[in-house]
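Coming up is one lone chain in structure tokens, specifically the form predicted on its own.
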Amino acid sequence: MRIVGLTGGIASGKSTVSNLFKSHDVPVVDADVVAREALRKGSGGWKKVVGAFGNEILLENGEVNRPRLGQIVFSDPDKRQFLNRLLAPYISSGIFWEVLKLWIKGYKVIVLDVPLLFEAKMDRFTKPIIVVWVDPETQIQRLLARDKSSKEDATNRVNAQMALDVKRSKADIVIDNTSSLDDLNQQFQKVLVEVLRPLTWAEFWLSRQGAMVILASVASGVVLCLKAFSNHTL
């Protein structure tokens, strides 16, 4: 099984690339979706976060007010790291089960869409690693246009994340999203060919098909050994 790592920064266009993979029938495990589930009202993650940050982060229906929580943690690195530590076990286990379900279904290639891929050390389990890159100025301008937030808030959010130049240096594949959507699509087509290339032997043995081959081989070996033993005793 090939687990492709996809990451970027806020307003870099990572979600657009993720959706392009989905449109080409490549399954995507989205860490943001898993994180939202981890913060669902009544869940273990919800209880931890509310216990730490108080009822002021809740909406009237009891769900977490994510924009409010974001304002709190993006302006304070210590609180942001604390929140990440609280949710990390729930997000990690959620991602594991999503990957396992896709493995059981027999998918050979999946994309792991994780904003904190490097920070959470999840890059160790992905190959190749794709980074969607833009310069910081473009990030801030796109964030201002998207969220209608203040420039200070947008700058805090960008600066709170690992710099995209650092992520780019760790990537196997870089998608430069500073130009047009057409240009992004052209880059994506080349990336898609690379991602869907035939599995290596190591990747094949980690797939469900590879596991079935190993299981069948072991079973055949056991049967042959039993037959040989029976013939010998007779």
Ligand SMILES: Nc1ncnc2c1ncn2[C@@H]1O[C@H](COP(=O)(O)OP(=O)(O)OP(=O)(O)O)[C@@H](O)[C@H]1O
The other form holds:
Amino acid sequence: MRIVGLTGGIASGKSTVSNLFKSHDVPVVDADVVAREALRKGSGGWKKVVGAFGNEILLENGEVNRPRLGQIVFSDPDKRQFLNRLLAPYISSGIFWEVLKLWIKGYKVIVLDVPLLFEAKMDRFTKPIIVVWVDPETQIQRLLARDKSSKEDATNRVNAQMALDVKRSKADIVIDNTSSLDDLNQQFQKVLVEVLRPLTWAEFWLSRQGAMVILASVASGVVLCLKAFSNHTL
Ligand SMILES: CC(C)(COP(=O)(O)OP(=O)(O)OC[C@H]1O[C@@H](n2cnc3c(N)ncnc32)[C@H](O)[C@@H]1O)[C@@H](O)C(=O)NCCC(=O)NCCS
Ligand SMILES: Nc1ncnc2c1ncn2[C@@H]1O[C@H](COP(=O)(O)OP(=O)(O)OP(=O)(O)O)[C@@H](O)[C@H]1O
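Form predicted on its own done; form predicted in complex with the named molecule now:
Full assembly next; the chain just shown is listed first.
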């Protein structure tokens, strides 16, 4: 199985690229969706976070007030690290189960869309790593336009992540998303060819099909040994 890492900065265009992968039938595990599940009312993550940050981060219906919690953690690095530590086990196990489900279904290539792929050291499980890069000015403009947030809040969120230039230097594949969506689409077509190239042997043995071949070989080896043994003793 090939696990492709997809990362970048906030509002650099990861979800836009994810959607292109999905439209070409390449499944995507979205860490933001897993993280949202981990904070759902009544879940283990919710209990930990409410215990640590108090009831003031809750809405009347008991769900977490995400903009409120965002304001708290994106303006205070210590509180953000604390939140990250509380949620990390739930997010990593959630991602693991999503990957396992896709493995069981027999997918050979999957994409992990993880904003904090490098920060959380999850890059060691993914190859190739795609970084969606955008210039800092465009990034802030798109973030402001999308989230209708204040400039201060947007800048805090950008500064909460590893610099995009550093992420770019760690990438196997860089998508420059500073220009138009048409330009992004053109770059994506080349990336898709690269991502869908035939599996290496190592990737094949990690796929469900590879595991089946190993299992079938071991089973037939055992049967042959048993046959040889029973012929010998007769
Ligand atoms: C603080 C929360 C509640 C704010 O929720 P909100 O709906 O406003 O933002 P959302 O979850 O959609 O995240 C938007 C983007 O913010 C960035 N981001 C989210 N969490 C973090 C973080 N801890 N550190 C740096 N950037 C982050 C990501 O680029 C993400 O794509 C939420 O982001 C959260 O629970 N964060 C902690 C979990 C986490 O680490 N998520 C990232 C998955 S790898
Ligand atoms: N090439 C582009 N031209 C114009 N707008 C774009 C382009 N790419 C993405 N956008 C817009 O920029 C915003 C951010 O993109 P997107 O949501 O894909 O980023 P993201 O990296 O997934 O963000 P997050 O880290 O918050 O999940 C969206 O409103 C999206 O529609």
